Amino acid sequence: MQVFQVSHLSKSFKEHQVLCDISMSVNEGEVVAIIGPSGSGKTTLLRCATLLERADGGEICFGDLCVAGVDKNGSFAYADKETLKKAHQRCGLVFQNFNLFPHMSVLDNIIDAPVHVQHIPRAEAYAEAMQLLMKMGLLDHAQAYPCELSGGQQQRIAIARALALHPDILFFDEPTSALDPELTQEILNVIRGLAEEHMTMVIVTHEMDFAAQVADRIVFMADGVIVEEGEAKSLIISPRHARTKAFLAGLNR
């Protein structure tokens, strides 16, 4: 089953074309990467996708959920609230500096948009919270405060927080790249976990050997176009592109 789809998607800022024409799916269960060098589209592709950031143009589908696309008018324009809504509900956005709220204790940043969002009720959302923080390796930090944390458990946190709205799909925009060595083996190990759970994501990432291993398929951005997709370890170690070979192999000098 379809779970996220985008067609023909544009964006500019400006006059400087960020996305252009752009479309991709995932699947129910699907993990794929999006790869690429700086300034090639894939964050804004990644804000574009949660509804951060609005499209000039295209369609952005969570499922049966169409949140942008051409109207009866025949004019690009995006769904009601009530839609969009629902649609903000459909996934959730792994930032690369965390984004945790600093005033509010770690089960607070976790707990706070099930309650104040989705309405659960607070002992409801305290009881998954911790929850989370156990899957997390986090249960003694329930009471915490981020700037307490390393940069690994602050990123656990922004993980848990997430999953804690029940996302049909995760996206992540390079978690590990605000982390020391030790610290990115951590996140890329909950990642994986989540992978083997079958959780839906898209991961901008810069970790060539864990997308290879982890992602079902690969996306290779560049100028705001996708240049290349295909099986994760395929597109890895035998590139058809002569783009994406040349990215790939300045990765490795």
Ligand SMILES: Nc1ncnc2c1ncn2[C@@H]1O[C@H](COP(=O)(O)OP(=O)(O)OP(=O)(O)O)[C@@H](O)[C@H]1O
Given for the second form:
Amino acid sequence: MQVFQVSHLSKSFKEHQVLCDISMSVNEGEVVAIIGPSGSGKTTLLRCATLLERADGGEICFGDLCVAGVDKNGSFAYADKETLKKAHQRCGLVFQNFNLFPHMSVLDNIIDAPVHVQHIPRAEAYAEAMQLLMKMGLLDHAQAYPCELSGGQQQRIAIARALALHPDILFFDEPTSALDPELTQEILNVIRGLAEEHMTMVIVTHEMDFAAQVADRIVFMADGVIVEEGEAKSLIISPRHARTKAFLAGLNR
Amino acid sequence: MDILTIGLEKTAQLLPLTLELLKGLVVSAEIFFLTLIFALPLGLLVALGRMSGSVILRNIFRAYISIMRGTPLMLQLFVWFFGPYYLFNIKLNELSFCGIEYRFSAVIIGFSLNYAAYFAEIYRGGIESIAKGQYEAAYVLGYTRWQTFIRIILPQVIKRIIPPVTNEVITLVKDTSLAFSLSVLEMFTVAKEISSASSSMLPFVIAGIFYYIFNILVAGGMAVIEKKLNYYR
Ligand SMILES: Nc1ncnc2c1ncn2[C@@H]1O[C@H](COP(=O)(O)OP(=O)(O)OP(=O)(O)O)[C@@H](O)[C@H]1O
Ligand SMILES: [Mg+2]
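The form predicted in complex with the ligand, contrasted with the form predicted on its own above:
Zooming out: every chain and molecule, the one shown earlier first.
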């Protein structure tokens, strides 16, 4: 079953076309890694998917819920507010720089949206948050404030915050690139754990070994297009396109 | 012997003088607190108008702030006090209600509208200093715009604007003396009256001490609030 799908997605910033004719879909339980050189449009793709950025054309759907596409009049348009709100319930995003709420405790960061956006009873949200914190190994820090935690711990809280809303699909934009190398592994291990539980995820990353191990599929982007995609290990070991080869060779140098 | 009697006389005068000034201080404090009660929320509305998506609204509030900050508060007080009579021929005593003289209401209106403009610019600075990522995180989590503002942005803004707000509030304590221009019997007006009646500097000295103590308390209170909000960075 498809959880997420974009077709023929395009996006420009003024004259500069950042995404052209991007099509990809993600099945339930699948982990997709997106790789590619800086400026290739990876972040922009995730931002369009999570509705932070408005695309110029194409189609964006979460399962049976289409948020953008060609309307009755034949022109590209976004769905109404209600549909967008529903779509937000279906996807989550983990940012490169966490974006935790500094004035809320760790616990409040996690339960605030379930309680005030999804109107889940506080006790229920609390119990779930505690479970998530246990899973993240941060049960002792429930009452701490984000500024008291390391980057790795903050990113784990950000992941827990996203998971607390039970998204169908979770997007990660370079979740480890703001972290010291020794903290990178702890985040990668958390994501690995989620993959084992068959959480549907799309991960933009520069960690090739991790992508090869954890992802089912890798998408290689360059200059706003998907150059190549395929089964994770084979794409890393034997890329078909020259651009992909050059990119991977450049990393290993 | 003579010196002693003069000394005693002076001390005997000191008590009623202090009591009169304290009565004035109560009025000063009323102006102070009422201005804060009205101007702090009003300033937030003005700030939101100033940052509105509508160009017309934005420019209206920009002009409002510019006029309020660009003309003397004393002049504004005169406009609010005499305006109804000169412009609409309304008798000033008709404007008093619940036993509150219009000259006092005019002071509160003038101060609130003036200080709202200053607070608005402080709020705006605070709101604009919040990182875009906070809005984006809230949006992705499904918060409405209103929820984002109330639950995520405003609490952080309040913490950041405490120092500039403290400055304004301290200025306000001293500015309450401008109400003397409408002959409201606040502490400075009282001091001036007693001083000219008794040809003595003493009322001003005591009033000065009271203003100073008032401000020490205000600054202390703000420091406590600042400390309370120091649980996060
Ligand atoms: N808000 C914006 N306004 C104008 N141009 C933008 C904006 N956001 C991104 N771009 C441009 O779009 C292109 C793609 O940017 P994007 O951030 O999606 O790349 P990326 O693949 O995520 O790169 P990186 O690996 O460095 O994160 C870049 O050339 C960038 O300058
Ligand atoms: Mg990026």
